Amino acid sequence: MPVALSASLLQTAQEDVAAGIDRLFDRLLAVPADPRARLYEAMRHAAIAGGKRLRPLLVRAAGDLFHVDRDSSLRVGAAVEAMHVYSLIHDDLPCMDDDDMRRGKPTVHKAYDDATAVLAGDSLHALAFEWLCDPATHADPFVRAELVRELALAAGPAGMAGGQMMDLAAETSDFDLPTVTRLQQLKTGALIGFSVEAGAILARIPADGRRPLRGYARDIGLAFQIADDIMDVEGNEELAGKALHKDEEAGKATFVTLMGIERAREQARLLVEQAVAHLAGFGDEAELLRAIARYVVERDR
């Protein structure tokens, strides 16, 4: 396909999930009429207008190679969305990155205090499983047990938190390239991870025949990250929606500390053209995904 065509698909893919996600959280997010409501209020603060929407799309993208039903899609997006929100929230508060911005707004703690975020971040975790239990997700209750298994795996200690504590340890420790790749691949991929495997399980599709969607969900995801670490050292913050330098200034090992940026910046190139490879054996049924992969190293600095 074309690059304008494939541009213009990505481009009307990421407005239609984007209005389709912030829907959805408006009316899961409803605010009560008692006390929960700065509760509420705060997640709705967080999750709602906000982000790239990447999981979300990434759960769509995947779900239309196997024609999965697009309401589907969307509240499984919603779900990983709310996982991934959660993880922001708390990971900005001041025990831990403590950030006064994201998405180009006051962080939840800023906008409210410590206690309503952790208690947001909490609750949209919880929402996130609630979701995806509902038969509305999914009829089969065996996919919905199965999405709810891989999310937890994705956002426990083997996966996102785990990636999260050694991020931790990293501003006390020299960490090598290898190390770094672990990190990363737990921290941020394990979500992109599930969000492309989300919907090969929507449409049944055995472990097996998910094998190319796991390759190319871990070198995006890798890709991700050190398109990221170039923003942190050479990004707009305007743009980005968030403070940068943030590693360098912790003394925080990345992919530019210990590959330099031309390297890093070649390095994402071929993650990419491998993410690519993985779907060969798709039509133009793949092409948003193929058109994501592009996207991750190519997105606002």
Contents of the next structure:
2 protein chains.
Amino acid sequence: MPVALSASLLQTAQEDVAAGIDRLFDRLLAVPADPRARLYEAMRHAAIAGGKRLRPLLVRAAGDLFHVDRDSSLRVGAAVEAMHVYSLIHDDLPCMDDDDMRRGKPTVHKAYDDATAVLAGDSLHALAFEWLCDPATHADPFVRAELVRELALAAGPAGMAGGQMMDLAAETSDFDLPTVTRLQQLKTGALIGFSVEAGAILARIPADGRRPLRGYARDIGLAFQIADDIMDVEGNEELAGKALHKDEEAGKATFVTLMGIERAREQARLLVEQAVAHLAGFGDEAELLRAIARYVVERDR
Amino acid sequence: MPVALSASLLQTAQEDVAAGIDRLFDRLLAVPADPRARLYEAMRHAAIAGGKRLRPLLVRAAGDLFHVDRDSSLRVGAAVEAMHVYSLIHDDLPCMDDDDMRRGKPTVHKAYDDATAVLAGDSLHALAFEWLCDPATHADPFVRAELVRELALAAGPAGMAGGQMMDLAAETSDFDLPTVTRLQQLKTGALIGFSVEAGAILARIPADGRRPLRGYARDIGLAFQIADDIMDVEGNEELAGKALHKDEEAGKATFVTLMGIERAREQARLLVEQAVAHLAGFGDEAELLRAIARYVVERDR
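Now that we've seen the form predicted on its own, could you pull up the form predicted in complex with a further copy of the same chain?
Full assembly next; the chain just shown is listed first.
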């Protein structure tokens, strides 16, 4: 497919998924008329109208490969996005990265307070599992149970939370390239991997048949993180909607400090090629996944 | 059954469950030889050898009613205890209740640091769902999916996290008795309710057949909280293993401030009687649940 056509495919899908996620969050996070209202408002502040919705887009794109019902993909997308947003809320706390801005808005603890931010993150974490396990997500309880198990693994100490712990340790350790790679595979790769694999789980594709998708996800996850490290050095804070140059200030080893910016850029390009090569067994229906792979190294996130 | 016999039944079951939970946590929280070691050590500090394990004991006692496999009950008990421990870790943070001692030990943010405490809580939260969804918990995916859904509801903004948000609001609001009751039903009642109901879910008892257990759980949950409020006024900090008189200092409405200590004590006694009455349809096999009901108003927690 010509690149221009593929870019327009990506834009259409991204807009559709972003609108769907906002509609779903608006409904699932309706503010109750009781003293919990502030908690829901804080969740809405962080979750609605923010980000590029990369993870829900990946669920949709992988689900489309197997003709998965799009309402199912969207619900799983909302769950993984809730998980991502909770991690951003906690990561931004003063005792963690201490960030004031996120997605061009004040962070939750700035707009509300630290305690509300802790509870809003905790609440989105629990809701992600509640939504996955609702029969509305998939009629087959085996599929729901498998989605929960994979998301829990991707989010917990063997995944995202473990990667964040390594990231804390990175400030006082000299990590080498394999360790930084592992850190990033846990911190951002695991949730990206879940998003892609979830599309196949929804279609009841057994673990064996998901291997090309896992390879694709691993490669775009790393490419994404390298692009992020490059943006941290070269990016525009206004476009990014958050503070940059934080790794540099913290003296953390990143792909850029370990490889140099030109080699890092080249590596990201190679990873995208490799990701696309994993999809060779699929035809035109994988075009959205290919377009996403190219996009992750170009986005301003 | 005579009260002395029932007390010894309780003690035996409690010791057995406590030992089983510690063994399971020791295995499930094995420290990895990588930069995540500190995260696992923090989780172990909070989770192992602590508390009375009331929630796992309730899962076991309710499961025994229906001859549920005790390894299954124990795994669900570990999941609900992980959820409880995560909530204590976050609740103790400086931006929340700011507590230095818990279960007679320094709190996680005191023994480690605030960032590690946030991530240790987040990790236990995810692990609770991972453990529930493991086929080792129950062979039937329908049961696993239902357990996850009920635990997510009990832990999230419609349960525990919502109750904690109300608790924050209680410091600046004048809550009346119905509002304090609702606060406590969410904050501690929801997880206690899950623990009791999980025993029946493991035995595939449909929602209708769980009604007496839900009534029992609601009553002991409130009795438990009233006893806690009384302990906050009258208790011994050394026995309790944590700071007391905190509600008084914060000027929060509690069952004691709203009802007076004697009426509160009487109400707790009535709730225990009512809880036991819900079990009228069960015979001797419900004796452990009856013993637990009496115990919740006597414990030093």
